[in-house]
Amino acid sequence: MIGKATRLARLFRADGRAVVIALDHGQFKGSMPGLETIPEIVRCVVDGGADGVILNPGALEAAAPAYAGRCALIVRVTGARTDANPEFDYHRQILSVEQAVSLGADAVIAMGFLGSASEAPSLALVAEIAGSCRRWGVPLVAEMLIADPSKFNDVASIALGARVAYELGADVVKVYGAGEASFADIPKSSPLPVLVAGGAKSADPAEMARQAVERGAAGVAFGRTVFGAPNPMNVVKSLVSAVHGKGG
């Protein structure tokens, strides 16, 4: 579909890779260090060379001058859960794909959960959103999470999530597990471009990104390792170099 191809080309560079910065944590965790002023952090990461940003719908109007025409916009369309809710996997649709298009989205992102009582409705919602994305020509990024904390970084479980995302109609999958040597098994399990999430703070996010790309990832989708850093712009620059090469 030409709509999806056009929008994906705004996110992934000619090398097929992307550096995405997730700035959507406020919907779940409230205000966090580094996210106090969304337009400011968006401008900072875009100036650093980010290929895309993930934002919640309410943040778009204020942040638009910082990202519009400069990087791809990925809008979160699922959520409706905060850290005050003990049900980690309680997510619902908060925005339609049509509404995301009206807000200028180049792609949308939705959560999918594996291994809990919420798995079936969660994955059914991913499939439903994928259908809407086909109608509107909008790429879907499926963020696949393992509900069992003990398996959160289990490569076999993550690989299952990546494959399920493909089977349900996603166009890109966001996963955890970049630090594992066997991470190479994850891209092999699914033909989708894989973006690696940062997870807990890393001493060297650029090295994590470099290793992920070497093992077959199409790039990264880091959040706290960027906006929680003393100098987020420099972190983004280092990620761009790691993902796209020194000339990136």
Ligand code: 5RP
Given for the second form:
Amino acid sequence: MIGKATRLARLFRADGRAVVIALDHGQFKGSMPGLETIPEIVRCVVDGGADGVILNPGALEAAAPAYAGRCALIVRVTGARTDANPEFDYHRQILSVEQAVSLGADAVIAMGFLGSASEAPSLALVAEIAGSCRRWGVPLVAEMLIADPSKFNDVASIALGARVAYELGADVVKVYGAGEASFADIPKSSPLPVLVAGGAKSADPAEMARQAVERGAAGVAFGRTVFGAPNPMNVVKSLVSAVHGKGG
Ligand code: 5RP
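Okay, that is the form predicted on its own; can I get the form predicted in complex with the named molecule now?
Full assembly next; the chain just shown is listed first.
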């Protein structure tokens, strides 16, 4: 397990916490304000002190000069579904763990969906990717979502996803739920470090991050509330202070 431990130490600081910025939305939603030029936004969040970035495989070549040696790289290995598809469908594997290693990944991220007819193949895929991650010594971040978007912030569903990720062999779990009064239930439901996603927009992302770590999260994996802000670098700086403390 030394491969996983070495790579995890590039993502989580000595305090066991991490500020991760998700910049992978283009695979699902196309270009978005703030994500037009991936190398530019990567440079901006790295300069702000992010510990890790989540990117799709196709963005790496251009963005590497901005993150390499400065910040951990989490490569998304599932997807193959866009907002153009009105029907729910679970994500398929788009990149092998071996290929992610060859691209320099410090970790990979895969999405798992609970609560639909395709729950079984979705969770089987997370388990299969977890097996490849064990073989290659690469940490798996499992992003566990409930298929019904109206339940994204449902605490019982989030806690179930966090536990399932652990049982299937993930190393870190990414969930929605920041700001929920009962968020404390989620870290309790799973021994894995929990990173909290940000959602569309928050008036005060740093306060969301502060509440999440206070209630047991290991940090954040915020996307839109960072790259959609007028000054993403300042938002990242505020997240670093909230998650790692003032001296962070
Ligand atoms: C892309 C993703 C992101 O990685 C993330 O889950 C979304 O983060 P945020 O809600 O903070 O924008 O899944 O679609």
